[in-house]
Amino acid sequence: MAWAILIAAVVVTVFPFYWMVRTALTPAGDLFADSHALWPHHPTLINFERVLGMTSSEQNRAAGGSGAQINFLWYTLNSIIYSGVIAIAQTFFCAMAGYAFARLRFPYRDAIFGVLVAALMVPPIFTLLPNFTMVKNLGLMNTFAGLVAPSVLMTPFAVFFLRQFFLSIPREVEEAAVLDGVGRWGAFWRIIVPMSRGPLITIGLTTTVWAWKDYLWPLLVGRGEHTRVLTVALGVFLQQSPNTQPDWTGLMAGSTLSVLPVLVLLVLLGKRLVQSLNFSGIK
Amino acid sequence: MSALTGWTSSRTAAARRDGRLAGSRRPRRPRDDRRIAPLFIAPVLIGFAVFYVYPTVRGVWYSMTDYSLLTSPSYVGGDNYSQLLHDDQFWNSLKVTAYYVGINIVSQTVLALGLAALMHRLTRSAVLRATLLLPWLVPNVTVGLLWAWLLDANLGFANHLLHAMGMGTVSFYSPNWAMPSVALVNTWAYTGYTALLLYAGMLQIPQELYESAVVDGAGEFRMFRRITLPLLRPILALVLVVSLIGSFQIFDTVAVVYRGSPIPETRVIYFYIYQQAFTFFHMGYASAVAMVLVVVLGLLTFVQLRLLRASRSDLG
């Protein structure tokens, strides 16, 4: 009985994804006839070719699309750059600060840290409006600089999380290195960072997932073709397809593309990702 | 606090080591990193000042101005706030959000608790855990699209199932169904994640407690109520705080499913702020609504943290 519930949970979790892929493999013309078949009668890759920009507008229209050229490969690349840059830079800078707040002695250290953590309470939309006007006034609309600006240097959570971990490393470890004359920076870079690979990867992964899912900020700042990320592209794609008869097969092919990279991430780093929850959830 | 004591003890240790090496009893000068520390914290401080502190101050200022994004803001005092009080759409958006949060939090927490307990008592399978995490990894936009298709009134699989079970067609986008549908879709997306957080908490409960309970002849349900639930309370409370605040921020799913123009029954507060700011260019008014959201979330956090503290002292 208990196992049955667990299996049911897995089915409910996985089935929508299966259905997404199945729909993506269905020719648009068969959508109605095949609407409930577990496998399309005439499976096709045309929808994937369509969203990858490999087809002409005539072919797109014939396959049930709007005829507009779409190139999800480009948007996927944008998404990868967006989340990659933010994850790497943010993890690096927050590790530096986390180390300083955990170990270095300087005036107002705890007060500054306190203010930083208090920022966790402010809902993102509140700072989002002024950040938008700032990026706009700086002329950074539709640039990657504008896209990554608010989160590339820090988030309060990452500083908090990494400081917490650095506090748990015994002091003696780097104290000896400092006495040997490598200095604070040397101790941080050569001793602390290699020792903290686990938490650093954890926060990097969490940041990647967060940036990958991000929608509102890229929608406001990166709507233009060159800076459009996957989530925004999917929204635009939906708006282009007719309200009365959405281009479901194309949409599901695009959706599949937005799931594939994270699926790869999950397969490669699933264990680390699952473990990271044990870290981050409870402190 | 602990950082400070740790520092002193390691300092004496270092001094002792120093003394041994140099053969003298000269105490080391207290270390001070005020020269190197600024380098370590500079990037984070700049990011914090420019993208958190400054916008917060700006946001408060905007909320007291009339600002269309095209001209510069002009001060109007508390006008935006008094306008809020008579704005039916604003009150509606609060109501809709609360309705959503209510359904979402209850279903998500109950299901996640059940799932976590089952996993805890049955299996440590990493594959199972990774599978349950999958929906959390996917952008809300994809989740929204995926379920918009599954819940489609004509061709959707959900209605096919309902037909197979002898029930009529449900149009999930209709005013009555819209918000519960969105809430359940996001329950699907976040239950696995929540379950894994709770599961991680359960792993910290000593196994012996269950073993002795089994010896005493307690059933699974009784053990859940008497052991798991009470010992999990602090973590459960923490997870609740985080997911409650998170679910107030629903936006993506609604924005995608309703293609940027939701029916009033689904116009959640985030969407209302977004619309005021970027569709009608009422930046000042939008900031005032966002300010109210800050206060609401602050109050909720405060109340929940009080409960959290209460549950901690409960356990001793």
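Positions refer to the first chain, counted from 1. Values in this document were obtained by computation on a predicted structure and should not be read as measured data. For clarity, a rigid core is taken as the largest C-alpha set superposing within 1.5 Å between two forms. First, how it differs from the form predicted alone.
A displacement of 2 angstroms or greater separates the C-alpha positions of Asp30 between the two forms, with the rigid core held in common.
The Cα shift for Pro218 between the two forms, taken after rigid core superposition, is smaller than 2 angstroms. Once you line up the core between the two forms, the Cα of Thr44 ends up 2 Å or more from where it was.
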Second form
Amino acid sequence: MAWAILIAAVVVTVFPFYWMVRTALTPAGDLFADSHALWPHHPTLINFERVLGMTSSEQNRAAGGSGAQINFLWYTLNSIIYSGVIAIAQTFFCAMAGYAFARLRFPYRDAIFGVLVAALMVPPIFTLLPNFTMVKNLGLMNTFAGLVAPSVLMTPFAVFFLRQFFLSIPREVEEAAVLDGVGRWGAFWRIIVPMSRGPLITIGLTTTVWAWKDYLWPLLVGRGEHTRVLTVALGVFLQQSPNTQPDWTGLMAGSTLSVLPVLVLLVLLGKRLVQSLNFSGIK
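If the one shown is the form predicted in complex with the partner chain, what is the structure of the form predicted alone?
The text that comes after this line covers the one chain and nothing more.
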């Protein structure tokens, strides 16, 4: 019974991704003719070629596309910069904050940490308007600084997660390093950080995935061509479709390609992620 529920959950989870790939490989003319087929009768890569700009506008229309163009590589680079800056900066600052809450003693430490944890209950949509007003007043619209500003420092969950892991590290190891003269900062960099690679990679990876798929905030702040990220670009690509027939095959091909960088990261760092979760579960 448990296996049946597990398999059903996996199928429900994976099916949207499978259907996205299936639609991307389907010729535009066959999309509605074979709408019930589990796999296209005439699979093709023309939709991927159209999205990557390897075909002309005439070839796009001949393949059933709308003729709309998308600078896929440029928008992918913007997404890499956006998600990379947030992941690296947020992991760094959250590690320092988690270490301070776990090891350092300062007035009202527990009360401040309680307020931080309480912030987990605040839905992100509630802070959207204040953040937008602040970024606009600072003149950071259509800049990468404005895009990353609300997320670059820290999130309550990441601080909470890392603090719990730092508490599990024996104090004796850190105190021995301090007695050897490395100081608090040296103990953090030379003892705590190397022993916390798994949790740090977990926070970095989850933050990257969150930033990579983010849509609403980049849509509000990064409307310019030079700051537009891939998720927003795919939305613009859909809106450029003429009449009432969106270019579903092209959109699904772009969506499939947009997932690949995150999948590569998961493949490369997935083992570290599982090890970190296993450790947290044992603890």
